[in-house]
Amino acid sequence: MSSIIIQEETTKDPISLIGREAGVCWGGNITDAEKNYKRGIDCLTSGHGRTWEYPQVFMILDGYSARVIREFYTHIAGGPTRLQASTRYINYQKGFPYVTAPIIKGNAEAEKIYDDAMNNILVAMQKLESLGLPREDIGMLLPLGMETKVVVRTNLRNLIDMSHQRMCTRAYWEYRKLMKDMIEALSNYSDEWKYLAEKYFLPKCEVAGFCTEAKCCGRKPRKVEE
């Protein structure tokens, strides 16, 4: 079962923060909460994302695969760092859990396929471990499909951007999901992030008004060519 869990390491009012750091070097008055939340609002909605670098995301995504996470890591750049389960160090042979897909799930003769071949490498891993092979050579066998654990610490301006790619329709499924619990995760860790997620978080033709993709979902027209 994958989930997202929100580290407290994490920025709690990042609103606010984003007001408190602008104000500085516009000679604002810093001390009031009030009008450090409204220039944080300001920042946000004047698009000045140089600022939403300022608050810091810590989090843990568990159980997702390691397929979604490759994808995850083309959205690290610059600030953003990560760390992800080892494939070395962990003991693997006794078994390793992995993401089937709804498609593959509502197929009772795909799943036994799908599982069988699971259980194939975890077999072959096993009898790869016997004839005294080291662990960090035979866990090149690790399927893509494998539930995985990353530690990251990212930023808004980088949640931002991620969403306007990953909450599309013809984004994999896989990472749609991660989006949402994400989401749900910042959500509830306060009102702040709430407000965020509800306004920012968004597919891109939220954003532009239009679809830009070839392949068109229909959630928004495709812009007109001139």
Ligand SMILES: Cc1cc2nc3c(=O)[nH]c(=O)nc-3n(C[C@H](O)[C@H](O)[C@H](O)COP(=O)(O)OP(=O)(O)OC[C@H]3O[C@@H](n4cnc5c(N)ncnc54)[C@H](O)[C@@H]3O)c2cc1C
Contents of the next structure:
Amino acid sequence: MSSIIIQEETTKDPISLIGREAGVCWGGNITDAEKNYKRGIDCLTSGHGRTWEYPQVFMILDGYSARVIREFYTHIAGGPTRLQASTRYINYQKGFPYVTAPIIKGNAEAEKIYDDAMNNILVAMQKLESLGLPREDIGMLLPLGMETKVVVRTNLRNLIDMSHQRMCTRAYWEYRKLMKDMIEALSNYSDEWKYLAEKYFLPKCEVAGFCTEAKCCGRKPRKVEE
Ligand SMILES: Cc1cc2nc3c(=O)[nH]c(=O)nc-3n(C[C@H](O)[C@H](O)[C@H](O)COP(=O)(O)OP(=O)(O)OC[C@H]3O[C@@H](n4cnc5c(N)ncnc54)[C@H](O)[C@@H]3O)c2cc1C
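What's the form predicted together with this ligand like, now that we've got the form predicted on its own?
The next block holds the full complex; its first chain is the one shown before.
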């Protein structure tokens, strides 16, 4: 069961923070909350991307597959910081939780094959441990479908950019779910995050106005080649 926890170190008022920081450079009155908010909105609508790097997000992603987290790690803009559950020190010998795709869950025969394969890995790991082999080497058998936990620090700009790629219908289903969970968690964290998530966390076709993918899902038409 996957979940996202937004940690309290996360900026509570991202739009106002953007407005305060930009106001310093514009000689603005940064003691006026209303003006700060309005200035923040201006920076967003004007596409002043650097200012979007002020709001910080600290979050725990728990119960997603190591596979989707491997994809998450490709988003390097803004120098995000990540730590992940250790496959060297955590004892997986009693079993490891893993993600099952809905399409496999909905097919009893397929689910049995999948669960048996996971169990075979577990049995092999237990046998290797009984031979006295080190856990860090046995851990090489752990599958990409195993659940993991990461603690992340990133910023608004990185997440907006990530949403453009990963909310695309062509993106991996678990990543699309992760983005949906993230939007829900941030929206519950504060009203300013709710506004940002609704307005700026969008698939790239919604931003471009047309599909940029080679294989189009039909949500938006492909750009007519000149
Ligand atoms: C349908 C689909 C299929 C995909 N398939 C694959 C796949 O098979 N394999 C795979 O590995 N990935 C795949 N991806 C992921 C994708 O190609 C990117 O690797 C991923 O989105 C992260 O890279 P990024 O550039 O989007 O993000 P970031 O690295 O976070 O970069 C964000 C933005 O920051 C800027 N930036 C970042 N780094 C630099 C730099 N060095 N110099 C200048 N500007 C920079 C750029 O403007 C960039 O757009 C797929 C995505 C989709 C939607």
